[in-house]
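The data below hold one chain only, encoded as structure tokens and taken in the form predicted alone.
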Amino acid sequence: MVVRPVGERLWSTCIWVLVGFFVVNLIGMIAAVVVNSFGTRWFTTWLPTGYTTRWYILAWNEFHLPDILLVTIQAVGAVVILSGIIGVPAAYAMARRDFPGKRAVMTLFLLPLLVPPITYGIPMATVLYQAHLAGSMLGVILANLVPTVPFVVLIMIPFIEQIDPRVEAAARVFGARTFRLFTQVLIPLLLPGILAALLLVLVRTIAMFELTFLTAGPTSQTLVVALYYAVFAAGVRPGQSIDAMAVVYMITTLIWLLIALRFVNPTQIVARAKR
């Protein structure tokens, strides 16, 4: 039996503490949500007097939360199609091609996960105002391309690096051309990465409130955007209704998780990626 020193154990006993301190913080902020937005009435007492489901009911009525549901499956949906039709050549073409400048731009593809996006979002939804996208559907999901794209091409190039360059010529001389040769060789043995960039882009636009808050309208707001408004909005609303759309938000985040990691195992990514 090997004895760790007592320097190692007190770190180690240190590291589990604040581990644990943070998932308890966590679990008591989000029960506290959950149970308050069934509660009645909340106080003074350990829980609720007593708990209803009108909050919910209330909720889904004032803030149309089918409407918004729908507009966020719609932007995250397409966000994440597009990034990945527009990301997925243009990592290529930065793994494979040497071009004058490709430092620049490797660097603007930087700057957008770099710079906060409130830093750059203002311009940017300016300049879609004055094109007469945003406020629509359109400019909420060009605005959350800006970040999405360069996220992908990123996370696709070591992907890309990896593949063996003569598997890519082997098929070039059995008569493949640009367009078969990418979807019937290249995007087999790139779908583990694909898969996972895709899932960390659906992960980042169903949470992105600055560009959604600066260019969606009021029929391009998604769930994010509705329960800022539910907050700060003028008038007076019942807290609890409020965290009963909460409770709606982290539910709709958590069946798009389930539904993507029904396809991609985080693991098996990757190991794939270490080969």
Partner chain sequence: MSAALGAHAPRLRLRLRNRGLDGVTLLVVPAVLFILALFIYPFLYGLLLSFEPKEGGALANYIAFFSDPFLYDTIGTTLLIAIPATLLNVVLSVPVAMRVRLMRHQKLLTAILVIPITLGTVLIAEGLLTYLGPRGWVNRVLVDFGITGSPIRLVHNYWGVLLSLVISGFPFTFLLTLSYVTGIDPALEQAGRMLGARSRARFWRIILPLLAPGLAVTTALSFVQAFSVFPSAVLLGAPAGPTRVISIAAYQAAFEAYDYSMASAIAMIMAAVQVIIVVALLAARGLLFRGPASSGKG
The other form holds:
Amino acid sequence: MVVRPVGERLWSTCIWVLVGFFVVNLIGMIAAVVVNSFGTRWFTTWLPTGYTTRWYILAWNEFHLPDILLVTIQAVGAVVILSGIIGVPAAYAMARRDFPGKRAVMTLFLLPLLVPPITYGIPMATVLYQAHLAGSMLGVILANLVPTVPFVVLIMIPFIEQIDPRVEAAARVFGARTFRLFTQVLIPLLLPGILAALLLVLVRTIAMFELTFLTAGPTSQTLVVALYYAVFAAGVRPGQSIDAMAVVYMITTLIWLLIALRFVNPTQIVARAKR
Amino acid sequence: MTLISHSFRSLRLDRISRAFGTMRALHDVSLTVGRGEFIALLGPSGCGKSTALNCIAGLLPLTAGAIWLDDKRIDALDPEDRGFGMVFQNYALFPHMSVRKNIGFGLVSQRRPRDEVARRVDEALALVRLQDHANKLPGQLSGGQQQRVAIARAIVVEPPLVLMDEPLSNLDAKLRLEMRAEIRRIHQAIGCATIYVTHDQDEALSLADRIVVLRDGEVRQVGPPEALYARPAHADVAEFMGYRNIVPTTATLSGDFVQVTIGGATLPGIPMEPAQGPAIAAVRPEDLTVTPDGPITVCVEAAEYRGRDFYGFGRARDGSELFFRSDRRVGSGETVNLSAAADRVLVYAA
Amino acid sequence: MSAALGAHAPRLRLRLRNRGLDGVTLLVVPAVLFILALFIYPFLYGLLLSFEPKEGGALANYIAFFSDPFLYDTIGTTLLIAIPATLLNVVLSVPVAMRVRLMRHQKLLTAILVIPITLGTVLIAEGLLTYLGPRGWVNRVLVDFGITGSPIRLVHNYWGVLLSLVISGFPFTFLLTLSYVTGIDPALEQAGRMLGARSRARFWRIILPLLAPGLAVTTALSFVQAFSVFPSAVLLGAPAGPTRVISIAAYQAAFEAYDYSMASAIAMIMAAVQVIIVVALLAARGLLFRGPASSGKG
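Next, give the form predicted in complex with its partner chain, keeping in mind that what was shown is the form predicted alone.
Everything in the complex follows now, all chains and molecules, and the chain you saw is the first one.
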């Protein structure tokens, strides 16, 4: 009914063109990797001359993908579980109690999320090497927990705050002791939030390059670090097999992202820094 | 900048409709608002009154119908070109601007000279009695003061029409009465036409020249407050206007009146609609009073003291529940007789 | 005596509880200890270590850094990449967020935009190497449509790194901006419309002042991310020359020269530059209105 002025329509079109351009290039970038990983030879044409799956077999053997995947699963799994065990109780305390120094503690949790990993990663890796923890799976797990524990805390605080504390009071009135309160009242109420937070931790940890890179040894490389080394040493092996590995990496990441998006709003992945 | 002059004779809504998908929020509403008139749009929540206001403001496009300001059709204009004033439910004051800047916003939009803006803002501040708070931010004001800023901001541009969307619903009871008087005073001082949306009958009755009762997006009745109070046109309007006793009955004609049965007793009533056979009788609790020789006998179930008199409800012999008024204290379990004047019993077709 | 102590104990517990200290509060302790041990302690340790160089006085590392153009130029190089990338991302994010907030199916777009954040910089670097490379689709389009005669060089130089920072940074900046934009009460814009302000005036007089504090935070976070660019500068840039960013210098000191003291010094300098820019941005934010972006009672 209401006809928008020409200027406003033009402006809106410009913005959609911009967004479209970004999305097209993003999809193009991903598609280029996928197509190249299946292509036999691809030089001056729009698409490869033929298709094959042999790059995957090559990548599987040459890059020791089974080992790397196993390491990735172990490291990421440990990080997810430990950050839940350390983070959720801390979030509960932060959400339910007002204690002296709470603001300082809050700042303490915000810092590892605001300071980029490469900045604090180098001194942290130094300390871990001195303690003979780096270069092993344990070092990778410890390093990755630094951003994920605060992340779980910050995601869980608002979630716990929106659960009415009177529910817990009621459970106490009916005689539930702390342990039963936790297992029978709190955990079921908190489960959706914990699930969402841990899924996000999972996605972030699979993709966490810097901290793993700085602390991993030859036997504790995760997929993303192995991918980095493969790209770094490009020319040693065919580019298609690197792209095959990149596809394996994308699939592992995006499957979890898809699952996570069923439970969380995409903006939650970045909105951590909002106070 | 504003395309509409201040002097106008009437705003005319010509069968306006608004649908959200298949949901009809507003259907075929027609209304004429005269210059300086205070109109209340009254109805329960979800009746379409806020939709109607947003359509008049231009914030929602119509799906059918037309809006005329005198002989100019305005329903295709953007809200910024209609030049109406609006007071929002949550005030919508600009939190980053001082009271003075908030009130001057519309004048600055019209690119008025700076000294004129200052002068007119001062006048508006004086009108709403906020001279001492001119440089504060909205967050530093009380709810009532924020309300005054919102009103001043809407009227300072001298709009042909001011729209108010439940402006008192965020205030506590005492402040609400105060601001009601304040709105009446300001309206009398500047005399611009006002459309006021509310779900509160008392507010509508005390403020409006005319009340429009909406229900399910349609106009049920338009009239002055006295008419709506004493003679609601339909049973649902009566129920909304405080006729708590809504009794299904059978009506038989007898002269100018009809005979109806309430609580097992036969009483005369006024037919509001041609009623013969199945009918609904509506009586306000204050019009159903305890009298020693009243025809209706009820057993009191509960009663409460309301300062001057008592209000209670009881069960009649035929099982119907009735709300009534009493000058003397009545206790639960007591049996009392009730009567109602014939012109206070309204009868509608069922 | 012991009876007196016994009477004291519950009172102490009560007093602590009144200050918010009880069993539940203790649940925060493991997380705090963990962050202290693996974040604060390493940082302080690194700071001290940076003043204990392999040779020379306490400040030898810093003197070495600021007297060797191969080292101190990395600050300029990094700023030259990070500042344009940040500005581009923030400036593009605002109009797009203003438009997208009116959309009904935001979730699909936001889900697509989360993909590059999730994939991470290493994958984006590898993807862009293929996509922007001399045989990639971008050059195919440029050459086949006659826009350029021969393929243009987009990787292994400055532009590759800048583009990778836009691909990974824009979604981040946009989603953060979007969350601030949607936090502004839509009734405020309606009020502006009713007072005769057209869309441009509404943006400059209402939206932007309310958005500015959030935008300062967004800019700070985007900048810090861009400033710490690492894998794409190595893989997609020219790590020996135009994209030798400061994190490369720190990494080389630590893991190629095994000079942890120098590496810590560079990490501290990196942190200092970030802190200076962030503090400047947040100080500017302090001058802006900082109240709620809605009008109080709702």
